[in-house]
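Below, in structure tokens: the form predicted alone, a single chain.
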Amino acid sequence: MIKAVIFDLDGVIVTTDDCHYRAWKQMADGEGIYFDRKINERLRGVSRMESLEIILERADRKYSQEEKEALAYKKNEIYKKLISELTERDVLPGVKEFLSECKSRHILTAIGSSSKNAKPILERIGMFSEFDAVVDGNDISKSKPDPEVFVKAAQRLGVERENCLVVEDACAGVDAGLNGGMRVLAVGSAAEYERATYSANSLEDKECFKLIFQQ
């Protein structure tokens, strides 16, 4: 029985993919490092520093840890300016209805995101108070596919892992949920990932909605 739903943030509740891409692109261009949207796909569900390491694979020199931290800081400052433009209109279709259904069934909800900007993003889109718990990149030391972020969210909700459903749009996130002993609904770009427990193009998919909640 599902007693809690833990949502990834980016690509599930709101899309900030383009903000991430533009911020990483500006940082990479400044260093003369090639970066495109195909490489950007490898960063989905991955922490900031791990994302930077992927980008630096194409660098023509080695960077010190201090330099890496400076680059990550630069990217984040650019990103924060971009996400400051987000509003309630940026909440993805089906999200509010899905949350309403959870509440009507007394199912707890949480955010489990690798982003260290999850809380300000939720504030910007007017959704922070909609969740019973928020666990983000500031609370964890391991990135997806490690299940730490989802395990901590389940602990904060006081719900056993086997009674949690994770909603993810990245394959690494799907793996993280499964690695944590939870069921996973894969949406968006992860919808065709064969390891997912359930799949849907988006949270608007009523058939998948029924499959999950009519257990």
Ligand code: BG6
Given for the second form:
Amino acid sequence: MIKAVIFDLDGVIVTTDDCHYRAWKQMADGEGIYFDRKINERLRGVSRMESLEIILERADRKYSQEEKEALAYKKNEIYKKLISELTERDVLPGVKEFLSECKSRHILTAIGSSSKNAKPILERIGMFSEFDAVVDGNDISKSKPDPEVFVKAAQRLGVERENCLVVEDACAGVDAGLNGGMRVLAVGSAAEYERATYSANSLEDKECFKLIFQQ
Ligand code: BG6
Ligand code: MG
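Any chance you could show the form predicted together with this ligand after that form predicted alone?
First the chain shown before, then all remaining chains and molecules of the complex.
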């Protein structure tokens, strides 16, 4: 029985996955490093510094730790500018309805995000108080596919892992949920990932909701 749903943020609740791409692209172009949307898929769910390492695989020279920190800082400054323009309209289709369905069934909800920008984003889209717990990149030391972020969210909610459903758009996030002993609904970019317990193109998929909760 599912007693709690733990949502990833970027690409599940809000369109910020595209803001991450645009900010990294601007940083990579500035350095003359090739970067495209296919490479960007590997960054989903992955921490800022680990994302940078993936981008630097295409660089034609080695970067010092200091340079890497400067590049990550630059990306985050571009990203913060992009997210300062977010509004409620950037909430992904089906999210609000899915949340109300959870609430009407007394299912607890949480955010489990790798991002250190999760809280300001939730504030901007007016959804901070919609969740019973928010665990983000500031609370964890291990990135997805490690289950730390979801395990902490389950603990904060006081719900056993086997009673939690994770919603993810990243393969690394799907693995994190499964590694934590939870069921996982894969949406968007991860919808084709065969390890997921359930799949849907988006949270608008009502049939998927019925399949998960009416058992
Ligand atoms: C995840 C995103 O939610 O957060 C990744 O999917 C991102 O793309 C990661 O790198 C860390 O985000 P931030 O905001 O702390 O740089
Ligand atoms: Mg995501």
